[in-house]
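Given next, in structure tokens, is a single chain: the form predicted alone.
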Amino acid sequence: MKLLKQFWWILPLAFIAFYPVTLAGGSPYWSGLLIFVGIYVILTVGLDLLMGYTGQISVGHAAYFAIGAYASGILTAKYGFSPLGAMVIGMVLTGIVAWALGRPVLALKEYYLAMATLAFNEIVVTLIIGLEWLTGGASGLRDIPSFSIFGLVLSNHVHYYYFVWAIVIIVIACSLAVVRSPFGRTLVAIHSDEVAARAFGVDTAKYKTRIFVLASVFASMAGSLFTHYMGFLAPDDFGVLTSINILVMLFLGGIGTIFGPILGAFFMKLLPELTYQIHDYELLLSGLILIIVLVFMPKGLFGIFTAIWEKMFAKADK
């Protein structure tokens, strides 16, 4: 039992790794699924980053998963470029994006920096109608290549789950290292009290800036792998609705724990699989499930695996 303690990661890494060959079955439905899944795991990281360990509150986090979409769609489908190189490009472009907004707006608190990203979040998508003749418009963009790396083109649905997942789980180990990190307990002190952090010293306007540009990165990555995965892309993909959806999957998971996000993802991607008959309420499901969470499971699905977890082995040991 304590080698199961140790080693419990090993479990989901089989998981992951046997699924389109076991549970899957081969069928692209099914692998299809569970890359969607990973996309919105590396979003919904990135948004923990930024909430549960600095506090700093984002209801317009699909601003930067649109931005990444679009750069590494407009590059390949346009103007030829290699889908890796519109990836790399795209996290750049956002990086600086969210460098050049988050200091006056990360200023800001509480409801006033809600309503700051939420506002931002609108100004992208009527963009992205707006500029039609490089978007697309309303119409979106089409003709978008699947990804390719040095020549090989992953346009097998199993090919592609597999790079996906490889990505997830870099970024879940970067994301680890950071709040394992001195940068990350600074960034715990600032969630704390932001303002005994700065009467020590910290540079707190920094450290917000660089790990809301960290968060804006991951999106804009897990926007180039949607874009090529889908082949086409329409401004309702990134709105509103979107960002509520990544805040219900970081609440429901478990705020703050990295892998809380992981089973918030999970759940709310496999949900719409149980309850399509009433996918017009799909707005209204995830407020309930919201209010419910932060009422009744403030500590999310993590927390009851983990006191779960904890009791099994505290039976075992005795």
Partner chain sequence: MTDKRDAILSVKNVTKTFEGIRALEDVSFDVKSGHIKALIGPNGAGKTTLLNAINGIMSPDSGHIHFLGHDVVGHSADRVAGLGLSRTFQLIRMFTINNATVLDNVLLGAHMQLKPTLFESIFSRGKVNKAERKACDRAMELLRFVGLEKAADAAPGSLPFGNQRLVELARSLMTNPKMLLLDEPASGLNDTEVESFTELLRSIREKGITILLVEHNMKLVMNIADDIVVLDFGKKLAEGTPQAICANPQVIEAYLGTTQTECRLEP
Given for the second form:
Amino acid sequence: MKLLKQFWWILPLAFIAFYPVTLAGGSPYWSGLLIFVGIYVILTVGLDLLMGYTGQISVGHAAYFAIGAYASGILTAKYGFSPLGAMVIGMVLTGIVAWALGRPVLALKEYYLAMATLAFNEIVVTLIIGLEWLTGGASGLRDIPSFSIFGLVLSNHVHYYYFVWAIVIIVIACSLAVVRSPFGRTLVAIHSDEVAARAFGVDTAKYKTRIFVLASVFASMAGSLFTHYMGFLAPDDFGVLTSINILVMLFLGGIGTIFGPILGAFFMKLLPELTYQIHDYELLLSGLILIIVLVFMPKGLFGIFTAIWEKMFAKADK
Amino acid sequence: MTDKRDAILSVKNVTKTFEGIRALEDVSFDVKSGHIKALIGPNGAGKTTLLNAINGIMSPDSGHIHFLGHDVVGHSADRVAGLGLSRTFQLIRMFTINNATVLDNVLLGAHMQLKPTLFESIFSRGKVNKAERKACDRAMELLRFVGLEKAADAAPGSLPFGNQRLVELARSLMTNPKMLLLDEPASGLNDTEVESFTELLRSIREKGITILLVEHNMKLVMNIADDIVVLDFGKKLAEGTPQAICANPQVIEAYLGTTQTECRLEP
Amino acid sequence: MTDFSHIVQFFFSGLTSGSMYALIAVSLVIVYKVSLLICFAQGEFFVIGALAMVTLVSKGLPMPLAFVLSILISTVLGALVQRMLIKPIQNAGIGNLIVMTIAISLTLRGAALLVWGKESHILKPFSSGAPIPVLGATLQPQVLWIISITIVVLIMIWIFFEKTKLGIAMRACAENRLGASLMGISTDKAALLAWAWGSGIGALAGMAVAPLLFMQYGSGVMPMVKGFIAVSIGGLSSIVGSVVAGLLLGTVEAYTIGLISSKFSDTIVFSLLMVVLIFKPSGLFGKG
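Same protein, the form predicted together with the partner chain this time rather than the form predicted alone?
Let's see the whole complex now, leading with the same chain.
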């Protein structure tokens, strides 16, 4: 039992490692599903750093997802960049945008912050639609090549699956390192009481901006991964509704937990697959899920899991 | 002793108006390095407003505040903190999100020494962990100093108010301050606790840390303050040694009248 | 080249969307003033009001009756939402409340999708009549309805908050919680009333413009955001400010679409919002 408590993380890791060959049985459809889950985990973990730890609401996280996706798509499809190079350029570009926006936007609070982030999301989407010569506009951007690193093309779903999840694990490891360090403590202090944090020497604007940049760079990475998997980009995937979906995943999984987003993304991506005959219910269901989480489960699915887990060990320890 | 150079903090002609009401009017005084100066006055006299102005939470409308020779008016609170000024709050302000513990709160006081960066948090764990361990030892030492080492892992909200104020004190000391602003640190303490708190303040002063103490407990103030400044309706009413303040008829009328029995020096 | 008649035409369309934004802005302000909450679901009341009226009219109800019933439905819905969803978590922190109103918005939008489907619906105009030519441009009679409804609503709000005992107590509630309880209204009851008012006015805005727009389940998002833009410009606590800002926004938008670019009009409007938020967070007409 002690061993299990210490090495529990091997279980999900093993699941991720063996999933394509066991459960998915090499089926591109089921591998593909978990590729999407992985991409959304990256997005949601970033939002968790920003909202769950630092307390800064964002209703526009899809904007940075979009910048990464379109940077990768445009650079590879139109200008012949290598996917890895395009991905890095996208991350740098998103980082610069987030850094420039960070100070003025994160100085806002509550509704104003929510609306400013939403507005930026809309600006990005309207630009994508409007700048047809660059982005393909509403009809989309086509002919995006598969991801390749150093000449190795990841057109096989299973290969791409491992590539995406390797990045997911790196993102989670980085996020854990951040929140379990003095940096994370500073973020929590800002979340709890910004004025008091400042009185202890925290340059709150600087720290908020830094974590915002990190979250946005993660989102940009997710965007690049998304682009090369889809091979086609349309503005619909990057609107405010996507931002809100990420928000639902975060709250459902458990805000302020880093691991929660995995559960949230998994559940929310699986849901439409299981209910595809009743596609029209999706919107209503995500709304109801969010309401239930807010009223009854403040730490989301992860909170319930840990509660059960602790009860299990409390019994075992006796 | 009255040399001007001795002043670590100097407040000059500070005025602050909130929606037409004068919260502070032309307040001036100095705090000498290594002293405990008490700031007293009835509720609403502007004491907390003054502390907020000193540590940069809020800017006064006019006047100057010099701390260690820097004019800190217009500085943000984090810059003032960086100069070596720390404080506690009248309405306790603990960090509580994500199950932050008492120890976490005290450790935040080490922010300026640790200066965490994203890069180091991710790529230089060894260095970060080493610094963190050192900070942890120091935080435990300070919790022991205020008598709360057993509460290190508790949620701050689970402690009685008096103890939460002591955690705030430990958190401020964690910043290695040159000066402390304490906003009613003894409220919520019983008589014996006040006595040990007095000792605590004495040993802080012995470490060379200057204290500006806002406090209603006159017994504590008379016991420990080197000198006192009295505020009333945002104006400075009097300033002087505890004896002089006790004997000041204006002060007695405005403030001490009700608490006069406590206004005497213990032998 | 654009001639004068176009300028007039753009003015009419600006006035139309401006009135719509103004009404939504007012509904946001009323809820905000009393419960310090901006409801992201306000756009859904706008849609539900309009679509409810479409359905009622199609069932053969006379226009005026359908009109009153639709307002009633939205008002009751708003009150229910406040009681059942907002009140239970009102101490959970502003972040969670914002997310809750987003959740309500998703839920109502999802419900509207199930009830009315994905297709667009159009309401027949409140009164029949040919478009009126004015200075070379044409004015739909419905626009006159929209403007008169806006004026009537504003007068009603003014009378309610300035002249009735209940309204004055609610206003006191916005300014001073203790004062309100002294005037015999609990903050709780005031919040409920404000939500009822807010959702009713939101619905009214939707019903008024429904004959000019194609309404479907998702049509409420943009009006809500534009209403918020008006509120941000006008100041969160100022009804007059947000009405002026709403009309201004509608007009600026109409001229941007007509004279500059229809493709980037939203880019321009949202950039404008960000600029206002960043440089003047209390609104152009707000204080402090």
